[in-house]
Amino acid sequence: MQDTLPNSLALQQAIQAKINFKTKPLGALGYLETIALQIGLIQKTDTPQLINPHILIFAADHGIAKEGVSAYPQEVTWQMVYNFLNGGAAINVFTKQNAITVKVIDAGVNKTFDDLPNLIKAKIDYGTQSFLHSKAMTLAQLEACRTEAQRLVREVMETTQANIIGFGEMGIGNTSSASLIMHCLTGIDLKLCIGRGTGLDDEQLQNKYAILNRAVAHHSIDTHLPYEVLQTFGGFEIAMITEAMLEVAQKNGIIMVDGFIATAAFLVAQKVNPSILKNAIFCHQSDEKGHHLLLEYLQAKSLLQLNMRLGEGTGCAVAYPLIQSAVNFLNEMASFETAGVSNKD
């Protein structure tokens, strides 16, 4: 560590100097400057590149959805998978606009899919168990999620050379999972972690809180063990996103974190490996109730706040051009010296 620290410090100083001597006042590009420095440090260069951006959408069903925590029926999960594959969802519009590749992963949807372009079959089971009555998944299923996610990320990054990956999700009931993961791993009051999800009214929201409160009371778990929390309350898609993020960081890639559910998955990953924060760009602050508190807990700043709460990775797709802008100004903007512009004394 002591051998590499001076080099790391020297690199940080070199990138910061390059940013500071662009033809602009100090700090005038705001948070874009922070992102440029972050990406340079991830890639260990003052001329970083974004290569083959991908968004991986993990889809799975949740046993808790049958308990009345969602405004939509469980069938919407598989129907939306087909919508993604047919190019009709918001994520398809935004990724097409910004030249981002989308892959959809069946992590555990309650549906058998044929072989389809851009669909990756990694089904662990046809949905989790209801965590109102038992752990959401077995330990073997959790391990299978981890193994599959590691394999998928290696395959994508090695075959396409992608070095920036965003994570989306689809799964009716998954805001309930995310809320309980957040509550357990942060200690934030459960009521502050629960939002309207797919659009619950006040009465439905109260019912959701009562159900999730019962689920917490039903389990006795060690909240210092992130994988135990994930096994108890997670979904197959959340578990895969967690491990996929860890794998991207292991390979020095850039992680684009979407909204509330993706950030809950990131929270688990951060508890496993705190250094993962240096690889993460938090693309937007979701309008889902608990997200701003979760970002504050992680001491994370979001690029955008557009009152979005759709999921699917849409926040990543919308934010990506800003990440491009950060890299492009670092590489292409003239310095005072090269432009022949006078700097301040």
Given for the second form:
There are 2 protein chains.
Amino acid sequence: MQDTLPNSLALQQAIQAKINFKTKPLGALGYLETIALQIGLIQKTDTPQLINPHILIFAADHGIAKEGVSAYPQEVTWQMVYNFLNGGAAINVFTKQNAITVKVIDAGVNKTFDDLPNLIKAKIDYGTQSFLHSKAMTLAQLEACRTEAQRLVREVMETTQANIIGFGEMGIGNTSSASLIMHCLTGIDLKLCIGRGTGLDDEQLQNKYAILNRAVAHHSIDTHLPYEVLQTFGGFEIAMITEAMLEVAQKNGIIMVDGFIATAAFLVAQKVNPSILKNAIFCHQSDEKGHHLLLEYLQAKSLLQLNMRLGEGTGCAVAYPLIQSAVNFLNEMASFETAGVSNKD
Amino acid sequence: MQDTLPNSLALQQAIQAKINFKTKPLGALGYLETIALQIGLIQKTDTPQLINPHILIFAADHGIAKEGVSAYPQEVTWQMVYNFLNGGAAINVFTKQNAITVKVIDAGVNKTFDDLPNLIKAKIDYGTQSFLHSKAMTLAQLEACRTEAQRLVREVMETTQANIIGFGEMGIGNTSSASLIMHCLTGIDLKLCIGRGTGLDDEQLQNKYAILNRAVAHHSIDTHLPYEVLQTFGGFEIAMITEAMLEVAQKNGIIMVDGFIATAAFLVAQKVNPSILKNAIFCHQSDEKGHHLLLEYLQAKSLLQLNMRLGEGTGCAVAYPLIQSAVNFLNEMASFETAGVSNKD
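Return one more block: the form predicted together with a further copy of the same chain, after the form predicted alone shown previously.
Up next: the whole complex, starting with the chain shown before.
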């Protein structure tokens, strides 16, 4: 098959036929078949390839963290950045196992970092403003998030030929941002969008709800404007992930979507460019309360449901071998004909 | 920590503490934490290792296949054996990707095979008898399944030091065997135990139900005797898998349980030796109708739910990287202390 079929329907039928004539009952590889077809359509070929998978971890701090919405103190953000750089975090273990390249980006951590070999410096500011009092960021800062994220994605994709990129995040307080973005852009009741994050107890969860409720009341924003929602409630890491995802889709790559916060960033991207859905593989349904509703809203099904709730891109990293399996069966399995196996009548 | 802690509770607490002090919120790796703890307990250490993973595919034919219970003709069993040996099947693709050794065993295929380098010959007979008319196998044949399976598992574990083994099967008609075993040993309504197998339509499914209903009526067996159920309705591949699983548990290995048929074989093993559950990791919940009820009965949760229904051990092969991830995070992640990250108060 040529890479330049005249139209996508013919391509779709060709890939589907190739899947159907593999030596297995029709549909017997389930969701892996869906993924194989999707990747074939993205790459416009029935012999797709995954090249140089990357996970980009964006870290930033949040003004709202000082209001007591998280179980952990804000300094954990920069401490975890060092942990990423030193190879001690979960995402390091899983990406090493699955041969995925990790990059760590300071998108706006409340700490001045030295020049460190594996740290990409793209600090917008030392954390966002608390959205209890003002918009989280200025328009200029939002614009800077876009510029930096686009530059970074272009560099990765152009210098390494990477065609599949996942996104992780680190930022104490960022489930609060994600919940508010979800609430504003989906219309789902705020209470259903709020979860325990890194481990709030019942009383702390009540408090988080009260604070986020006040935040919603404080702003009168047009919820039809995804960028206004992002500017008001976003974090720098969330805004950069949104823009990076849009850029990957623009360059026809595969986006691995991680958990609750990454999916909130994806939601903004999807409101900006609805066709981005065709480039997205949802890797893991988080245990964080709002995530399954958010995936439902996007009509998305995740590859994994492991009750994880860690962020960092860990869902992408552990799901990656399944995506590779989908591509591999399409390229490597025998057909009924070549294997001399009788097909169903 | 020594490998010889005085009791298993102390070991459990030590492993759990190690998990809890990794740089992540408590419980944030979800089901991977459960698996890590389980493997630590099996191996009696907080630094477990997976060594030389194997998948053993047992193939056999079934007398019942001639009664029209499958969408595919019986010769597909031996044709797929050749496909396994030639590396063209889904299981070959996935095991190659994940560095798992595959062995193919002729447990009772209706075909005389030449001596082939990768085929293990353990043929009990050229297929079972149809359980519409008699027991599927004789007691001597059931005993032979045990001897062959034990010998095989011992050889694999002793010569390669493999400590994690998955089991696949191939046998046209074997969902019928699995449904009857499930029905007899769980008491779940027969209709709920029967599915479309490799792809029956509604009328064929009705027919399968009628046939299996007749089979149940034909035999008066004591459903408290798992081996009698296995002898009556089993296939040679199912019986060998049951015995092989028991042997792996006996030798303190990890059993990867695949889909519906492999879980039916496990059910027999679990009735023989209930403690086998602690050695079992359930890899994938099949799309085959009875499987989720069977897992529920065993109070088991599968790592994956990908709507696959292929057998061959494919669920084990694609789940393996997640099991490796569980072991890796336990061994390789930094603790709060070593990473200098603040823990929750």
